[in-house]
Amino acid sequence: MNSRPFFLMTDPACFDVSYRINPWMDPKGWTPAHAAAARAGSAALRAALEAAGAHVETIGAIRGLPDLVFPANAAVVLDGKVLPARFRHPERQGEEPIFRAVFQRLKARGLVSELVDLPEGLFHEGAGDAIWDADRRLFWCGHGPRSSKGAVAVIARTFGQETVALELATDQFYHLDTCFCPLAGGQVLYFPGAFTPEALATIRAQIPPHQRIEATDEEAAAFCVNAVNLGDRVIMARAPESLRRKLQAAGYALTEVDLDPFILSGGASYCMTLRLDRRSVPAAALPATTLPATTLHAAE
């Protein structure tokens, strides 16, 4: 696996919010302006990511599956192993086959060893219900809207890490990334209201005062927890000024990209990657290897 961060992204070309399957989506205020301004948001991102030093691979879009743009819940991968997700609406089913081809063409060339199935009978919406935590060298697993309560033991089984399970307790923040970001050097930067008074209890439990940044409402609804880090570089849709001023207290620099039309989707900046180098050990203690630049077309 390549040295650098490894992403997946989408590209946007068929995204447009024409169902509704969360609190966030409104079909009806979709507009052509905000199709053009998702394909500069996507190539904002995708060009914040290479700036940070990343690798960014592309899945080409396929007309009907406008949320392709969103790959971090196509599956949790560490170790090079791969747990493809299980989408509990039928709008998203489609996306499984698409995705399934993508990982084995990425097996075929090196990029992942291995496909592990869900078992029957549960839903997983993949790594934005699977966080891996590199500091704490554990899983934050969400469950309730999406993800079922039994697919964090399965989690727990496939990568052999330890899993700490988090009950979402709205339908506005359907995945944990959403609410719950981890960042290097052990801060987490998450928000309350996401959770059950169980959830927030193990949260607090867990992670010392000191390394806690909640979020507020607004924050929340801007869609910054749904953030990429990489080092100190954070990089989120566009922040409030509270919360720029939180990130830069504690050592983080920002990098913000406006994502607005994907917010209309309830997503950002961490739905719209899924990273794809993780590992349960230190990477400088991993060969480092280059990786030529693809697109990896959805449809072969």
Contents of the next structure:
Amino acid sequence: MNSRPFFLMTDPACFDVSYRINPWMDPKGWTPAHAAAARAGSAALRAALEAAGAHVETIGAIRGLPDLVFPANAAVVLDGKVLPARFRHPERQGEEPIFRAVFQRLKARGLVSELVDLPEGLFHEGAGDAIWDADRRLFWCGHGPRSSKGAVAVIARTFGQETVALELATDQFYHLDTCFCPLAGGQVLYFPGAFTPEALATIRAQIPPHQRIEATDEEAAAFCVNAVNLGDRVIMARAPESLRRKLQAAGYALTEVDLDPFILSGGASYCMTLRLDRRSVPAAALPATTLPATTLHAAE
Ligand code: ARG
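Complement to the form predicted on its own: the form predicted together with ligand ARG:
Complete assembly follows, chain above in first position.
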């Protein structure tokens, strides 16, 4: 089984800012020049992921669904199981059947194994509000502005994993992935100003001081916490020098991509991707019985 990281992205051909469902979005400020820059930014992000060893597949664009470019919000995925999202805002609900069809096709190809339905009456916006921490083997779950608190227990049950609920306190940082990013090696990059006092106490109780990397207002507003991490590489929007220094001192290598048009919609690198290959137990730790069938036959 190949262990290359596998990401979905979406063709940005129909991306724009034409409605406002978070405070970053200003439809009046959107110009055709932004559309051209969005195509370049999306291509650069894809190239950065591929350069870091990842495989990327692209979902086709659909007119009238500009935020389809943020597939992190499509589902929570772990161990081949997919829990498709239910969006809070009507503006994004049209994405649900599109993403569902994508997951059905991935299932037919054997790339995911199962789709699970979120119970009625709950909202949940996918990997934007349920971030797998491979080091601690748990989901950090954001709730409040978009995802329902009740969805946290559904995630725990569906994936059979520990969850830690974190309530988000602001409209600016409305998904957990805008303000919280676990890194390989155990450090966590996060923006304290996004959380309720209780959530902040939870973070600080679970993560020792030497593993906390705090982002400033400026670094968080540059959408740099919304990063993709692969090993020691962190792929993010253009970073203030202060954050570059912090991450380099902690042993990480940065790839910066100009994602300004997407920041005008309230998103950047992490939410422009959805990772499909995550396993709760790393492949190296699996017992020998999971070796490919051909190997077992050879011994018979
Ligand atoms: N305009 C989109 C929205 O408000 C941006 C989503 C960004 N996604 C994320 N996971 N932060 O829903």
